[in-house]
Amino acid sequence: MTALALVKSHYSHQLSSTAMAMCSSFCPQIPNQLRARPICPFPPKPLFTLSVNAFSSQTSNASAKADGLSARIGFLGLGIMGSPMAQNLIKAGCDVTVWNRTKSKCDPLISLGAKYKSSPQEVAVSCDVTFAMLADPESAVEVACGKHGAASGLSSGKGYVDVSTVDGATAKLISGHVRATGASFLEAPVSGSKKPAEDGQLIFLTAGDKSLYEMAAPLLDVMGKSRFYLGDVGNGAAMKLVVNMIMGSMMASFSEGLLLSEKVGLDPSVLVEIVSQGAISAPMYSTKGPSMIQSLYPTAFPLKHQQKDLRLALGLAESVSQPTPMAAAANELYKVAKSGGLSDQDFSAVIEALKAKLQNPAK
């Protein structure tokens, strides 16, 4: 049986049909005790080398120096968000091996020093931890345990950390894998899109082995401003759905009001400041509004992707009998988005969609 296969006959039985995962620019508030502490000095029994002075678990440095990061680091998966992470770590002086299965966009981070690997098996095989950033599920599975997959070169003191954003059955799949060959496994998902990708202000909600969430915190560090330990393996990507699934609710919500603002005749310019100022304020209010406004919507976030959380999201609060009306009336309005063509747009394009219902109404 194929590993795509396999996913989808463990979907049949772990998620509804109205089930689907990806990243976001904030993170709900986590009660103190699941907040990450400093991770200084490293446990005894290191699963690779990893020498640093200090980091902080709420660090907002993005540079570390390379002296302190001698990992042999992979990364698999070079999109909108793998290529900026990658080159982060590239630029923080790490010997970084990549793959992508479109090998053109693994040119210019080998332009800035970093080596290349033809397979997954191959980068897991010559590097101590592995990083993965796919588009969805059945992407994060094929590569993680397909033929020549990551785990077919993992090994006992290797580490494989999934940063992609998926459910948590396909997280504890992939760490069924991942542990069987005596690897180790933190799942990661990422608060965050393209521009804090770029300037390593992610944030990392995981779970998985404590002792690789230890080990790879300096390289988290260098990716992103701050990061989460919330336990068991799926308790990440529940973390993640949870917050993308409120992030896609807002800005259905948010178009709703730019269009009725417009429609009764105020400046939805006005609008966004007055919301980017008041109690409501979120970063992708004023970020997004004024092109939002101009009808523009640079990806940041694709709107496909969007659209997979949430159905991911309706899945998993179906799972727990939790009501969720609210996502589910934005997945719909993503769903009409998409079938507009507007899928590789960013999420924000979702505005869209609500013009063309306003202007042919049902009848």
Second form
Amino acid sequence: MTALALVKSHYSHQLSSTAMAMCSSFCPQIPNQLRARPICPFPPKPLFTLSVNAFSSQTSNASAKADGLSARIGFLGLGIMGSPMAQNLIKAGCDVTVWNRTKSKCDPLISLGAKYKSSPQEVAVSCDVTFAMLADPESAVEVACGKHGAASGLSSGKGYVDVSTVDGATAKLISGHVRATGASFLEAPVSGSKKPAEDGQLIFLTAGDKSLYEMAAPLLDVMGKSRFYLGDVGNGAAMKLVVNMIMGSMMASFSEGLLLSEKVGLDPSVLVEIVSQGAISAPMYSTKGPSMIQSLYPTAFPLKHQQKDLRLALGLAESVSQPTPMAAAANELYKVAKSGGLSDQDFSAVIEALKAKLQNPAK
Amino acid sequence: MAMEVGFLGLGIMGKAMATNLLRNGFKVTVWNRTLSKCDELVEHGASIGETPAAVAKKCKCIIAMLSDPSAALSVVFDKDGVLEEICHGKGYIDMSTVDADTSLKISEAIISKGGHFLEAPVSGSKKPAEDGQLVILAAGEKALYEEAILAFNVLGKKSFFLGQVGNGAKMKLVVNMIMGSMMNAFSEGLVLAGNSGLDPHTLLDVLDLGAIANPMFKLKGPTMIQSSYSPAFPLKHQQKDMRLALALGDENAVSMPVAAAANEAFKKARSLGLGDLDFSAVHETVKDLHYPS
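Okay, that was the form predicted alone. Show me the form predicted together with its partner chain next.
Now the complete complex, all chains and molecules, led by this one.
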């Protein structure tokens, strides 16, 4: 499966000719129902001359006339990730309607100009493309397929983009329900946590209906720095789970190293510095190392979600008969941390699971 | 001012390091257990010492780069070893990766003869050694460290002085423990990607964009996918380091389940005869675990 990756980081202030060509080539193919306002004939000047990364400083004059950007966009789920993602869409000048299980979480978005509907179904009815960013498979299924769920409001010509991280079977289940309505489906879990979400630097790992991918691409580019199209539904989920499986094991191993260094009389912050100089230097270590040494775990990626991802990755591995002893060992540590009350702390709190006495840091 | 140093051990690392010293104006007297390995260094201007003792006799400062604790002890304590010629004013810098006890043992012996000792294991493998980009983790006698800085600046990009003998050894083991676990986690991910119908190269691209991007994945990923394991850091040495790190954890009752799992994979790889390949060859072990359903 080849992946289409468009990295925007090296053209943050102008769009590549590829993107501009895509822009002008897919416009005529988009069904009329997906256009909020007619944009053909194509405006004479290039559409994407605006700095994509500078949208937060743009006023609503950022007339987003391109297809994806001019669609009516729904956003279901305004947690750690969903809220900044929806905000970035609003700041880009998009027409956004939000829903969240706890209504109060919608207020900041509403004050930025978002509309509100009281159920996923109503959001889907009133929008062309609806995004969903839920915490786990259960919520994703509930929001998509449950009572007053999105599927009840979807229909031919509409699109549903699920950016939640779930297992392949859940993605296929949701996909089936969505497509049964005639709508298109794209799974699009992301790599990146709170700060990349705020900064519009997420990495989208998409799979499903190619036409929806192409239509949604400008929206993904508002929220992210790169995107991959990986083929059939299930491939996005698999890729995300593999990445987070590696990440979970790395964090557990790093935790072991920090603790061992301290226990044998070394300065763990010197270890962090030494690691940053060599072949295993990773942004995650430099970012999280210092706070872990202080036993502080400000939540960018909740530990309970990392453990969920490891659990799902182990399930994926089992489904293909692959033993994964590293991931299994790491998973046990996250389970210990969860049972120690650290579910809502950052996943770096897994280091507590290795300590003799697990401490739940004061919040 | 040309510093005269002795250099014991011309393996993957030692050869590159000694060459760098020669290229940067140092006068170097080399020794290697297999003497023929000295020839290439002679072409770069090195002199040969017939034994470690001969090198120690000739040079004020001796650097050692051996493969494991046993070799490190051997060049010091055996007949014709360094200890026979160590005396007041001489400095011994052991850059091998060993356990803290071995380092302490060597240190005590050198000091008892009036010499000065510095342990200085390195982080970095073949290419950083060739490029003078090692990270040097020194501990022991500060005065010797300060004298050695000239050589360290040629050999590496950054040096740390970590205090008393044993601290350098321990720090190196901790770093390599993390590295060994990371390699295994990475390997599990590559295999799972392939088994799930994904393109492992795409996984590499995704990893390279995010928070867990690192030079090791970038460099080794493509060769692992090709099952190509030309040794930059032999697997047997990585497994040795994991074993020593686990022993350190044992001594101090530190919980290390992930490192223990990684060590198992390296052990298996050794038993499959992959010890002399690059440590990334553990990938073959991880792949091997999969029984197609």
